[in-house]
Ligand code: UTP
Amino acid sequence: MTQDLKHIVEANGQEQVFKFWNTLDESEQDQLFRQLEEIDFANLNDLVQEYVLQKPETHIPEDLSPAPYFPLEPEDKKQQKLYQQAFAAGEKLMHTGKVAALTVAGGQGTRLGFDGPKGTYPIAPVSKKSLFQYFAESLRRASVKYGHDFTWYIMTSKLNNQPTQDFFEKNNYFGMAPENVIFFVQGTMPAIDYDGKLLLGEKDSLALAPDGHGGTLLALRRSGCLEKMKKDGVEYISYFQVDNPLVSVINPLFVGLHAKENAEMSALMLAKTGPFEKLGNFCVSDNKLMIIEYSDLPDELTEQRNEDGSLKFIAGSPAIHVISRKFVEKLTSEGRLSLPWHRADKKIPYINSDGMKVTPEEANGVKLESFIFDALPLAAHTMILEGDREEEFAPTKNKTGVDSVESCREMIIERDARRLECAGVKVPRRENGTTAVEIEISPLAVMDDEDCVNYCRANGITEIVDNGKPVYLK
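Return the coordinates for this one chain only, taking the form predicted on its own.
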């Protein structure tokens, strides 16, 4: 322990973290020292004043209005031409290596009843491929289609980084070149009690928590990934979360529109199924795009409707973005994240002054998180493109019910069945319209409708027969 750091910690009123210092061995002291060394105490004091010692109020701007967006289908010939040009521009950017994929994968599969990183969960309905394998094969198909081997950046957490890397090594990176799969670790923030004091999770460790998906941006810089992107000529980042296997890992229209609109950050939107669907709402205030969380938007706005009866605030966020590399560089240029923080009151296990581990029954402190969508108002130019929910969004957040393993697998089956029907293949369906056979098409074979037409033609597929067995096309 250097005296300089000790002095800084004590000068900032956090001397309680040294309570057990003299009882720790050298390696334990080193761990605590490294954790303290990472903290910007001047910034921490500001955060304590703003987010801990008082409870920030959510401010809803008076001029809030629904955000404009490019619709799923072009509305006229002019827009149709723009979409065609944007699609071609996106394909060119992908072909020339200007685009990389980024997956946020720091979570565990606990809510799925699964012990391990969520990305290792076997999600595919027939083959039981993991989420990671599904994405890897989608990227491999994109690499073949666009003539460029894409780099895949995967943000893990301190908890699951090593198990995730072990999983990839065990499975030979699912056919991707290891040098094209880059792991980097999400940052953490120390938990703080209601008196503004840092909590110890163990005698030799602060109580640390992930810093939110907004921390992706700072982690890119600190890990050297931003520098690698720049060196490799990557200008655009295709961002998505690990729990959504239906997402287009790299979408040429989305990337192309982002580039043609000179956007620094773009977002895919989904038309909400109802006013209170649990998706953030795309809004505009003072000509700045922002997302207001579903729990924060007042009911009178949430339920507003247009003259035709449609929801006024219709645009919901599935957390799918295209982000310009230079924008990330700008947001993190000072070595800290230029985003607001969000307070979460939590039950935080801690070591008390007697050295005993306490598991509280009520919230005893604050964890601070940053959200990536808070970068939108900071962008000079933004763009929103409507996505097709049935083609882009099947979140796997629960074991059963809404947004679950069950619903996700059903959506993969239905998406693949629709693709086959678009290719002229007869698919057996039940009276209620659902697919009568479990169908799965390998992402290695098909990544879009065009691929499916070519695949079915090449393999002479005209009909799926219901013989009581699942169908896996590869």
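Positions refer to the first chain, counted from 1. Since the model is a prediction, treat every value here as computed from it, not as a measurement. By rigid core we mean the largest C-alpha set that fits within 1.5 Å across both forms. First, how it differs from the form predicted in complex with this ligand.
For residue 357, the Cα coordinates differ by 2 angstroms or more between the two forms after the core has been superposed. With the core held fixed between the two forms, residue 204 has its Cα displaced by at least 2 Å.
Annotation for residue 195: C-alpha shift of 2 angstroms or more between the two forms, rigid core superposed.
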The other form holds:
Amino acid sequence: MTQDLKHIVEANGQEQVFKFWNTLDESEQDQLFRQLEEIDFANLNDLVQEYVLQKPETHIPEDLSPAPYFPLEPEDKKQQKLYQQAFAAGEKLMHTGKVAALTVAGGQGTRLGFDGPKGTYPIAPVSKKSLFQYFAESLRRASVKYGHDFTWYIMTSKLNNQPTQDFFEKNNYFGMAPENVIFFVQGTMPAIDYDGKLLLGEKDSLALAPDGHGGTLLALRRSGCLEKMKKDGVEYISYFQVDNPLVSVINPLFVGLHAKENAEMSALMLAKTGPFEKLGNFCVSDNKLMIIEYSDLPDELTEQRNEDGSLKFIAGSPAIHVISRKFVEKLTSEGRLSLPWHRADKKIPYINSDGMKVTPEEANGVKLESFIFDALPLAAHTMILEGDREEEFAPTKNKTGVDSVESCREMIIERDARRLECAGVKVPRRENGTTAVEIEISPLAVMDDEDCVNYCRANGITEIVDNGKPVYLK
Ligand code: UTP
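Switch over from the form predicted on its own to the form predicted in complex with this ligand, please.
Let us now look at the entire complex, which starts with that chain.
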């Protein structure tokens, strides 16, 4: 251990991390040393002061207004033409290899309480395909449809990278070419107790947690993925979260409008179901687009309505973006990226000064994360497109209830039933309108309404019969 680092750690009042140093063997010392080396001690005290010893207050700008967006359905002939042109432009960008997919899968998925990376969760209602398989097959279908083998970038964390890669290996990359599936690992942040001290998770390790989905941007640079994208001619990144199997993995209209509007970063928006739905709110202040979290938007703004009764702040964020590669290059050009930190109070297991592992019952410290949407105000140009909730958003955060495995599976069933009906297929429904049979269509066969029409025609499907068994169409 160089005396320099030891000195720096002690000068910053963090000497407790060496409590067990003399009991560690060489490789254990090496691990702790490498973790400490990654910490930006020059800024640690400011960080502790700002985010740990006090609760940072969210500043809500006075000039906050709702963000403008392109509506789901074009409003007039001119807009209709724009959408047609954008769709065609998006298809061309996909066909010519200018677009790659990116999934953020580095989170800890604590609410789901599943033992393993969240992407390995068997989400599909009938086939029980995992989230990763569902996305892989959607991308394979898109590759056939757009005549280009898409590359899929998957961000993991140090905590789940190996099991994630093992899962893909064991399942033959779900039929994708292994060279088209690129894993990259996000950064970590040390957990800090309420006295501002770095916690030890083990005697030879700090308590570390992934640094938030905002970490994607720097991780893309540090991992060399940005360079690879440039070499491959990728200009646009289709960004989505690992827990939303309904998402269009690459959406031609969204990509095309992003490019046509010269946006550096774009966002899909959903009309909120009510003022207090737990989605971030798209807002504008000082001509900058930003997302204000649902818990931070003052009630009087949240509840403001237009004359027709609709919500003023209607635009909620499902965390689906198109990001220009050049924008990520610009933001990270100095090898650093300053996004604000968000504080989360957590129960953090730690090693106490007697060397005992403690699993606290109450929050005992703070984890810090950065969020991808905080890059929006840094973009010179942005674009928001309204998405169709039933086609785009089924988040799997919990096991049951709101945003759960249950609700997600129901939404997949309903989406697939609707597609069949669009294709003229008779689907049995209950009195309350919900689908009476568990239906699932493989994403390898169908990725949109057009596909569904062709698929049903080719397979002579005109009716789904309710014989008490789930139906899986592949
Ligand atoms: P969430 O905010 O839902 O967090 O992440 P989570 O860790 O998955 O789940 P909880 O809060 O512990 O229950 C939204 C998306 O961002 C990714 C997640 O994998 C998910 O796709 N994410 C989150 C990262 O990739 N890295 C992070 O550090 C945090």
